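Only one chain comes next, encoded as structure tokens, the form predicted alone.
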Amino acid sequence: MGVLRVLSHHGDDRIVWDRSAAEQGDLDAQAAIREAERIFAEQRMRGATAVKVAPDRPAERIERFDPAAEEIVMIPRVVGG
């Protein structure tokens, strides 16, 4: 299972997918991956930073969506002033 978390001032939204089911041809699982990839690209275009996290491993900044990731966190650009 993978999850894309998009942080915002409302909390965080989650998109969950099952990579194994998608590889076996499950259309809903494939659609969930496509939706997560679409949201990832949209957030990156808005300036968000993407970080792949996994237990017992340091967080890794990523530039491309990774459907094999356990968890990806999208951190929005912070505007100061």
Contents of the next structure:
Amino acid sequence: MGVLRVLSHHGDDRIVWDRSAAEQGDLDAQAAIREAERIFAEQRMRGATAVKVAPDRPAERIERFDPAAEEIVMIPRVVGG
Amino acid sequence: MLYMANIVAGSIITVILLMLLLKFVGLFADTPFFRTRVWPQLRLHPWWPAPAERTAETLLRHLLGQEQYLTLCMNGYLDVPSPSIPGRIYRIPRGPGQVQVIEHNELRERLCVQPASNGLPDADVVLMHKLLIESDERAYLLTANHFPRAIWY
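Show the form predicted together with the partner chain, please, the one above being the form predicted alone.
Once more the chain from above appears, this time first in line as the rest of the complex follows.
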């Protein structure tokens, strides 16, 4: 299972997908991955930073959507205060 | 007539007392103890009235892990070691405040980085700093406004 989280004023908005089901041809799972990819691209266009996180591993910045990722966090654009 | 006047006077006094009570509670509620130790624990409960804060707090605990999360709740800040500079840590406050850069136990400077849009819950802001520092420290430092010790006042 993978999850894409977008930090927002809602706390975080998330979309979950099942990669193994998608690989086995499950249409809903494939649609979930496509939707996650679309949100990823949309957030990147707005200046968000995408970070792949996994237990006991340092966070890793990514530029492209990775359906194999366990968890991706999208951080909205930041500025110097 | 006298009865009505008593009711009005009683209502006014009740309102004033309620306002004083709220102000008194507000003074305590905004202290560091409440802000860093009490509110975060309460936010995790399903009955917490602000779903965004509850969601953000739950995510923070999930991504930090139990030990690091408890340390944050106890200290009121999160220490993130620099991925590239030995001996440097970034001290991220919970709530308002700048990120402190500490090298070999000495405070070097303060950094100000914030989301471009308002409204991100406090817990998400802590997470934002941590993930940005860990994943791309250089970009984080380039984005930040730096406040070296020389210009503090």
